[in-house]
Amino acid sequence: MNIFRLTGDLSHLAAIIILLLKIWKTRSCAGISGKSQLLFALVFTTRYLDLFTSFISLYNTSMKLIYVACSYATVYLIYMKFKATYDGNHDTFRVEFLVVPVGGLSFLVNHDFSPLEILWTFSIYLESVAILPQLFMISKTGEAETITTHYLFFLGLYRALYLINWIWRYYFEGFFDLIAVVAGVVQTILYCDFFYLYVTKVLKGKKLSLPA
């Protein structure tokens, strides 16, 4: 553990409060794709599947759990509680173009040809595109809510800190892990247009739109 990774592992956690809260105080899932949520879902899903047959710390534990539980939370309010105010008409990005060829891939590149790393390896590769219907959204909308891009913008800044931390990882632990630094890049690079967008526009009061 270092500060990036704790500091990421935060980051990603304010990401996910800060929709649940957003969907919860407005009573609405507006300007949010489903699909994304879904996909997420299924990433921590695939993740933590070691949660019952390994145990790293409490720390590691409890972060798996709640990043489980608030998944499939987002998931119940957008496709349950709140259907009526979901906006599937733009909502269309087809992700079976993202699942198959990810699920695919996990197959031929991973680390050992056992169920659990398989299934590993696809949450890693399938968390780098997961955010991609919802940038579709956006841009398909031509804007979105101050408070999705401050979702956005921890989601993003979780992945550059796991980025540092790994840096740092190989410098001062000799770790490094090819696959999870890969998927990282790509995850990083699909959020360097929007961090740029977030900075010239909504921090200083503006409206976020992605190009069409």
Contents of the next structure:
Amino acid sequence: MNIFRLTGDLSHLAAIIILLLKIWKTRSCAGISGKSQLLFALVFTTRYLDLFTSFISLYNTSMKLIYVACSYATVYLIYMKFKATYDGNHDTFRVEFLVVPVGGLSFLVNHDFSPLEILWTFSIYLESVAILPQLFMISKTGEAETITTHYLFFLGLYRALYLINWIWRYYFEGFFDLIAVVAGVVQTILYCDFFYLYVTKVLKGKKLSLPA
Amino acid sequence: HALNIPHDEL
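Please supply the corresponding structure for the form predicted in complex with its partner chain (the preceding block corresponds to the form predicted alone).
What follows is the whole complex; the chain from before opens it.
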């Protein structure tokens, strides 16, 4: 465990909590893509099946349980409790265009052709693109609430910190996971445009709105 | 053959 990995995990946790609190406090999930949140719930479910097969550490187990529980709570708030505020008309990204190719790829390119490993690979690939419905929704409506941009910032920062963690681990532990690294690079690149807008607009006190 | 490859990251 190095500082980049730890801050990455905490950044991920911050993102998840920010989103949950935003929805809970405002009693509304306006501007949030339920499809992205469903994909993240699927990501955590397929990745953390190893909770049943291997124990890494108390930290590892607790964080996995927290991530899974929070992602299901978020999906529940969007599709059940605050369903009336869910902006489904703008959440029109076709998720099958992500899930089907990612599913196929995880069968073709993986570390080991075993059920759990294929599901882990699927979750890594799916996570890298799971934010696309949310970004698509923002590009469609042309704006995002500031709190939503904080969520996106921490969610993007998390994988960027993991990239530094992987460089660190490569040099100091000889650890290298090509699948995670390539997917992590793709995932981080998808946030670059958003990071630019976040720094140039939101951090200067302006609302994130896109030119028409 | 292990049941799965241990992944220590989240």
